[in-house]
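In the form predicted on its own, a lone chain appears below as C-alpha cells.
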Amino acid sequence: MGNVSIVVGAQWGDEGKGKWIDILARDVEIVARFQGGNNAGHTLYVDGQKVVLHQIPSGIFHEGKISALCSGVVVNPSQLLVEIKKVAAFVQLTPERLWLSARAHVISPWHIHLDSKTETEAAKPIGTTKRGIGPTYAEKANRTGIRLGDYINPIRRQAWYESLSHTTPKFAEHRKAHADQWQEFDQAAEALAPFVVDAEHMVRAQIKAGKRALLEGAQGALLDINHGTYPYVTSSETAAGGAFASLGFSPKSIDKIYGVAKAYVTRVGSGAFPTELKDKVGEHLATLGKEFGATTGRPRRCGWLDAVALRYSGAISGYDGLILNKMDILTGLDEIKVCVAYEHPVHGRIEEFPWDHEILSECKPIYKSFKGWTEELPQGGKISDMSANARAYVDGVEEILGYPVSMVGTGVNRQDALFR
C-alpha cells in the first residue's frame, strides 16, 4: 500500500477543497499544491476564524507539518507574502516548513496585464480570475518564463526583463509606467530566497523515506485544461495524473485519490452548465451556502448535483472515494434532484460527458428526485447517524456515480465531518 494520498476538486472548482485537506491534513507529514496559483481561494475556519488561503497548502495549520509548492504551480511572490504575514497570527512559516520549488513558473505584473486584457477585449470571455494565471503557463510552455530559482538570481531575472524587451516592446513600457509594482516584484524575490528549493527531490525523498504525503488539487477536475470543458477551463493539469507531472514520482506510490464535490454543483464564470438553476431554489443554495468566489467574490452559478459529470470527473482521476460537501445546505428543501442523464435535440439520451462543449451547451439534464429533510444534520460521527432521507440521498447518489461516498461535510468548520 502506498503513502501518498490526492485530493481534488470533482466538478468545477469551489468544492470546499480548503477544509477537507485540513482535516486530512492531521495523518501526514507532507502537504503539497501540485498546479493553479492565486486564482485559487481554499476557505478554512481555524479555531472559528475564517481564513482563505490562496497559494499556500491548506495543511499549514498543523503543527509540524510541512508544505510545499510543486513545480505545476505558479507563483505570484508579492502576493505570496502578503499571505504568508497573514497566516502568522496562526503560525510561523520557516524554510523548514515551506518549501517553494525552484522550478515553478513565476507570475510577474506584465502576465496580470496581458490577462486582464485579453479577458476584457474578447468577444467572448472564458471568465478568468485576471490574476496573469493563462498568460504564465503559456511563457512556461513557450519555454520564455521565468522560474522561481532564476526569479530570486538578480542577474538572471535581470537578463529575463532584458529577453522580453527585446522581444516585446510593450514589455518595456509597462516596466517604466508600472515602475511602482516592478519594484515590490523585485523586493519579494529576496524574501523569498530562502524558502526556494528542490522541493520536487525533496517530497520524493520523504515519501521514499515512508512519510505520508498528502498532494492538493486546486480549482476542479472539469476544469482541467486537456479533460474540462474546453476552452472554459483553467490553465493546468487538476485531475489527479496532473500531480504525478508535477511532483515527478511513481503513481506506485499511491493509496487514496479522494474528489471533493458539493452536495449540488456550482459554477463560476462562462461556460455550459446543464443543471444550472435560474430560480428560487438556486437563489435558495446560492445564498444558504455563501456561494461567492473566495478569490474574487464573483457570485457562483447554482444548480443540481450532475452525476454525468461527476462520473466522467471520476473517470478520469480514479477516485476510491467521493467527499460529498454542503450536505446541510439542502435541509429543508422538500425534493432534492439529480442529472442521472442529459437529453440533446440531435443526439437523443447521453450519458457520457460529452467532450464537445457546444454539444454540452445544449443539453437539458434528465433528473431522478430524492425526498428531502428538515433534521439537522449532525456535526460529526458516521454518515449513518444522518436522518433516513439525508442516507437516501447519499446512498442514490452512490449508486447512480458506481464508486463509494467515503465522507460527508455538514458545515464549515473542521468538526462537521462524516464518515464512513
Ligand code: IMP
Contents of the next structure:
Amino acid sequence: MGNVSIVVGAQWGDEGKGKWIDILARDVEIVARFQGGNNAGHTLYVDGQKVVLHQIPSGIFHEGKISALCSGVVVNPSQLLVEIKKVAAFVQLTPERLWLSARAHVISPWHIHLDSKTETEAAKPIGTTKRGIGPTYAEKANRTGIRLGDYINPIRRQAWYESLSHTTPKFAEHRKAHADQWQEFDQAAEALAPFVVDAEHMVRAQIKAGKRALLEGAQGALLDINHGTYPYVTSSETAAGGAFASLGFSPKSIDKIYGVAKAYVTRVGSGAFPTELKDKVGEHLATLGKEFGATTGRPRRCGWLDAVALRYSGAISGYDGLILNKMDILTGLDEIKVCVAYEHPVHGRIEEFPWDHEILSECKPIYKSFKGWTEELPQGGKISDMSANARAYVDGVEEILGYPVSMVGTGVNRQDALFR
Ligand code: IMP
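The form predicted in complex with the ligand is what I need now, so please give it after the form predicted on its own.
Once more the chain from above appears, this time first in line as the rest of the complex follows.
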C-alpha cells in the first residue's frame, strides 16, 4: 500500500474540497496541489473565521506541514503574494513550508487580457473565470509560456518579454498601455523567488522517505480538459490522473483516491446540466447552500444529484470512496431526488455519461425519489448516527453509484464531518 492519497472534485467544481483537504491533512505531512490556478476558490473556516484560498493548498493551516504547488499548476504571482500574506496572519509561512514548482507556468497580465477578450467576443462564451487560465495553458502547450523558475530570473523574464513582443506585436502594445500591471508583475517575482524550488523532486524524495502526501485537485472531474463536457471545461486535467502527470510519480504509490461531491449539483459558467432546477427547490439549494462563486461571486446553477455523471466521474478517477458534502442543505425538503439515468429524444434511455455535449444538453433526467428529513444532521460522529431517512438516502446513493460513500459533510466547520 502506498503513502499518497488524492482528493478531487467529482462534479463541476465547488464541491467543498477545501474543507475536506483541511480535515484529511491532519494525517499527512505534505499537501500538494496538482492543477488549476486562481480560478479555484477553496473556502474554509479556521477558528470560526472564513478564509478563501485560490492557489495555496488548503492544508497550509496545519502548522509544520508542507504545502506544494506542482508543475501542472498555473500561478498568478501577485495574487499568490496576497494569499501568502492572508495565510501568514494565521500560521507561520516560510519557504520551508511552501514549495512552488519552478516548472509551473505563470499567468501574466497578458493572459488575463486574452481570456477576457476571448470571452467577451465569443459567440458562445465558455463562462470562464477570466483569470487567464486557458491562455496560460495554451501558451504552455505552444511552448511559448514562462515558467516560475524562469520568471524569477530577471534576465530570462526580459528574454521572454522580447521573444513574445517579436512574435506578437499586441503583447508589446499591452506592456506599454498597462505599465502599472507589468510593474506589479515584475515586483512579485522578487518576493516569490525564495519559495521557488524543484518541488516535484522534493515531494518525491519525501514520499520515498515514507512521508505521507495528499494530492489536491481543483475544479471537478466534469471540467477535465480530456474527459469533461468539452468545450465547457477548464484547461487542465482535473481527474485523478492529472496528479501523476503533474507531480511526475508512479501510480503505484497511491493509497486512496477520494472524490468530493455535493449531495446536489452546482455548476458555474455555461454548459449542459441535465438536473438543473429553476424552481423553489433550486432556490432552496442556492440560498441555504450559499451558492455564489468564491472566486467570481457569480451565482451557481443548482440541481439534484446526478448519479449518471457521478458514476462516470468515479470511473475516470477510480474513487475508493465518495465524500458526500453539504448534506445538511437537503434538510427540510419533503422529497429528495437522484438522477439514475437520462432520457434522450432520439437515443432513449441513456445510462452512460455521453461524450457529446450536444447530446448531454438534450437529455432529461430520470429520477429515483427519496423521503426527506427534518431532524438536524449530527455534527461529528458516524454516518450511522444520522436519522433513518438520511441514512436511507446515503445507502441509496451508494447503491446507485456502485461505490462507497465514505464520509458525509453536515456543515461548514472542520468538525461537521461523519465517517463510516
Ligand atoms: P476557466 O477555468 O476560468 O478557464 O473556466 C472554465 C470553466 O470552468 C468555466 O465554466 C468556469 O466557471 C469553470 N471553473 C473554473 N474554475 C472553477 C472552480 O473553481 N469552480 C467551479 N467552476 C470552475
